[in-house]
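A single chain comes next, written as structure tokens; it is the form predicted alone.
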Amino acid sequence: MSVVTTLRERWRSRSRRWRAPRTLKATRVGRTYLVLTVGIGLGALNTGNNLLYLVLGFLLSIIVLSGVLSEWAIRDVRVRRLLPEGVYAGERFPLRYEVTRTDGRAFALKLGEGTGAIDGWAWVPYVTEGQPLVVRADATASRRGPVRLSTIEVSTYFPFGLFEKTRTLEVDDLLIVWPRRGFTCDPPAADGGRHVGDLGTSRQRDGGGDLLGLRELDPGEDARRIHWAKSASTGRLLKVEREREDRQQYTLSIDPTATLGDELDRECEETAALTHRLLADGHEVGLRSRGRAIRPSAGPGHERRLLTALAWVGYDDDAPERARP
């Protein structure tokens, strides 16, 4: 592990340990809320009107009430993230939450990220006790590589709406996000090596693979193709036509230490696009980045863990084991 990745470790531990258990905000109409109850607080000191005092503290009785309903509203709340395999930069992907309570119930819940990397939140209209609730966040991602989520915000404006309640829960996950879609590119040159196989082909006629039909013989063509039973049975010579294979290896490189940040991305995304028109196309696509060696393959799993590793790039010293391609 780098210096760089254990200072920010370290950071990560003391920021947690100095953030507050619970933060209020106050909304638009808690505002005007608290100024009036200011302007009827200084009107009874003056007056000295017993009916202002009285008014006084009725809203100050709703401020109290209002923030102990909503501690009891976001208390006994645990989340849980439901992360997909892989997401787009730049595009809108489903973020779902598991929401359960351990005690009571709880209303208008909301769910959001407390780092700044993903973007979007999701509303719980009630959760009780006993029975888990799944809910959506359409999120975005804003740049390609691992995203180390580590907090979920439970905030409300339960129960008058004068006041925003979060409370912040330490979950730590990590989101893989892909390189931006949306970057066109010319095919390089292949490998000149031959797939062994059966996968997704070019549908192209006289090769040895599938049958594609069959058709009369025209002069000259080679008599080993004909189909001898039907050609008897219907009196003319039918040859057999065979799908050709026309399937070709790439394994495309890309040196993380040749470019950086916005550059580097770039690349990424160059490279992302060529994988997936090369496998659109039927062929088999590879990846080499600083001494690590992906074979070509094809399939859309393939692909999965193609934009994986190109995630990944960049970011390598950080990776942990099990989640390097």
Contents of the next structure:
Amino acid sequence: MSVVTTLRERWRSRSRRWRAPRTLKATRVGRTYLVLTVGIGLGALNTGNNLLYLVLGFLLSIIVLSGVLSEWAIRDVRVRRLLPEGVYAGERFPLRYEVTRTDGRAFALKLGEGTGAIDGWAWVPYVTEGQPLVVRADATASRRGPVRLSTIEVSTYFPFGLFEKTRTLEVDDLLIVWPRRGFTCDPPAADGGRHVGDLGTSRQRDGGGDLLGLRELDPGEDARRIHWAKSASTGRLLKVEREREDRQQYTLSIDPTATLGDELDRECEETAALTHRLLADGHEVGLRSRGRAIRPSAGPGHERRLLTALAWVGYDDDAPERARP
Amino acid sequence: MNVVERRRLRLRLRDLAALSAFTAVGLSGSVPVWVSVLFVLAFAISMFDRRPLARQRAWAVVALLAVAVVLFGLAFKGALDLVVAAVSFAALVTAHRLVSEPSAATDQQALLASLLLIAGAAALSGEIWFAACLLAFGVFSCLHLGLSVVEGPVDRNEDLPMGPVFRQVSLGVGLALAGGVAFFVLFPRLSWNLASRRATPGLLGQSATGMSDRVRLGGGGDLKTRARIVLRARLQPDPKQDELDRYWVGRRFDVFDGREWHGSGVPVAASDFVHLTANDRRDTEQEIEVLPAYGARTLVALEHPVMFTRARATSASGTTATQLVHVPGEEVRFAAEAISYTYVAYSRPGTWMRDDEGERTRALALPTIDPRVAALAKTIVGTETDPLRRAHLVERWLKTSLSYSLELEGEVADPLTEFLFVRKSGHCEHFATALAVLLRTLDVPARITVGFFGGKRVDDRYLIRAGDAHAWVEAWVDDRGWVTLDATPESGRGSQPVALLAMLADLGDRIEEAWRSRVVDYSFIDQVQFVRNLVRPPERAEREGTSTTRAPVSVPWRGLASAGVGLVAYLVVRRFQRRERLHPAATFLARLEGQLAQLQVPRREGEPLEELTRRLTGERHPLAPPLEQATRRYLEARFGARPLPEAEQRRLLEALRAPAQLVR
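Other form of same protein, the form predicted together with the partner chain, not the form predicted alone:
Following is the full complex, with the preceding chain placed first.
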């Protein structure tokens, strides 16, 4: 490869890098600094005092240098998100970023999301080439639903804190925001005749759950509950007592007439809260919403599945295939 | 460095930045003493980490407002300069912030108020120490700001590597200073001059010559050790000597009362110029700049001045033309009081022929003196009758028989008798007085002249220091006029600084001269010349036979420019070298493949490392496990941004050797 070609390639690569969008904003002290600079400049022009020109030159070169050094700081930075499976709306959650510097060092970086749906930022005091750093932002998602995170804003106040320069990196990710946790009303009726476990059993200790103990069989009791081995060893008829399981199956549904927005969000929040309460009570919970159904089941994994489904309610058309519950 | 140490360092840097800014103002001598005392007190308290105003916020603000009302009220009444009032208030605000509860906002306010102090100092003074204060302020404040920025909005109790931070910020400060200088050089000097003001002499620029309206004998000669520059003169025609060693006449005294000399001239009406005699083309023209350190209104010129003109006085309100007052037989002085002056003088070497009988008569008057003085004079001259020869005999006797000394302690009743017969040593005023009195006892009219002796060339001008102050004698000789006689031994005529101090003062002079000529007096014309010389180098102009008025670029500037170009070239080359440098993982791959070849691991033609590892794993080769680990780490390091330290590289390569020996 000739030198010219190499230089041209470098120039293209460099110009691509410089073309990335940047924004520059004066901080509070920066604004005061600018006012003072203008004042001193006017004083220098008015009086012709060379020392004022010297001070003015110093102040202006600080401004120029702030632009150059801040560009150096945010130029060779790569960031990727380390997202949780899902987060609750309105609650703080740890949003982690892995920051990698591809060349040199960077100081005083502030990482945040470009979208307004997530607020919170992470601070990177120092990152050097080849040593990835994971930092955490205490972020909050305001509303339920899938949030498409397409940009990360990398800002810096370096070197003097007079200006905040921001570079926007395009990094695509999808964050599932579960419905807000909150108040729940009374549970609805259980699915008709679809209870599971021993709810039909009248006695509390004649269930099919965990072992409670052995006792002598009373007359008229079910002989199927006799523990034959123990009975043979003791010479008496001993009955096994097991805890009765009260599990029921509930299939919750979302009002199909609720419109996308606050009404549907409230509906989903109530359903999510109810789901949590029922699952915590040991029931099995399913979900039916807008032509989609999840069969009743139990366990933390199932709860997350339901929450994710609730997060997608109303946004199903946007869901990528892999992200659909 | 932990968070507490970092916080303390930040506050120290802030305090030092504020102190640098206040020093710039304080040394101008304009700030009221009570403001200086308050500021220094606040700085000292802050250095001990005490914040007495942390809980007195409201009262402190009320007090500041009250002080502001007083200061600006004084300025409104005309009792205080407006800039001084503003600077004093900024100093008090800075002091208040130093002893308030530290926070990001407080620190920033302290630095912004300090910046106002720096701007005020630029308006109030033009001395070299302003540059040092500006430099210190820039460095300390930038380091403080850089550290604060890296620290972030929240204090975190984690260690931060300060080395890279300071390196980067220091680089920034250096570039900012260089950029400031570039801007200073190139920004067009356009001035509206609506309210221009000039600098005050400052604390370090106060009077250093002690030129007064009388010469009192007694005391030591500490003036001779002072190295401050008081006058600068450009001569035409240029004598082109490094050491001029000529007399610069200031004032003449002809009345002696036994203890002190004073003049007897009567001032005439002020005018724009003073002709002492008709000047002609042979006279030496002198463009003289009187610096604030001179501290007197007497004009000075090379011996013998014939005309003074084009006098301009620089005061706090600007530079204006001023008139001159002639006091015949004594001095020419500026009519207006000012900080510094410029004027043009013409002088004619040789003797001074002006014949005024009154002057001659006064130059013969004697007070009551010890009769041994007249007897001594007669003894010295013997039978010689020619007045000029008599004068030279007395001059030679004083030079050879008495010694020069600056260490004369205590007051004596008759300093002349003490000098001639007891101590037998003294400084130039003693020698001049003795010569004048001895000549008067011999009926030779004589008077003493005070001024300077010397003149050191720096660039194209001659500098006169306070230590060059000198006194000598003019004696009237018929047909010759006023003849200059100097009985002081040659070693005592010029300044007498200590050797090391002289060297430092010389260096300081050169720096100050460069500062004044290249910074304070930098003008639009200089800019035009600078740009012209950039576009059209002087060598080319010389080749074409055209003349240029620009002085050649001095060696230090050339060196500085070369160093700058070299630094830029080095940075560019290093940058490209870093781009071309191999990835650290690639060097590991090379070492790994070299070791595999050394161990004679069978490898197919063009087989990549990953495939080789897979094949050896499939064949259950003993080398497969360590090779698999090495390959995985290589891929992580090369493409996963997980660094592979040298120690781990060695360990991975070492792990390959043991199985290889098994295979053998």
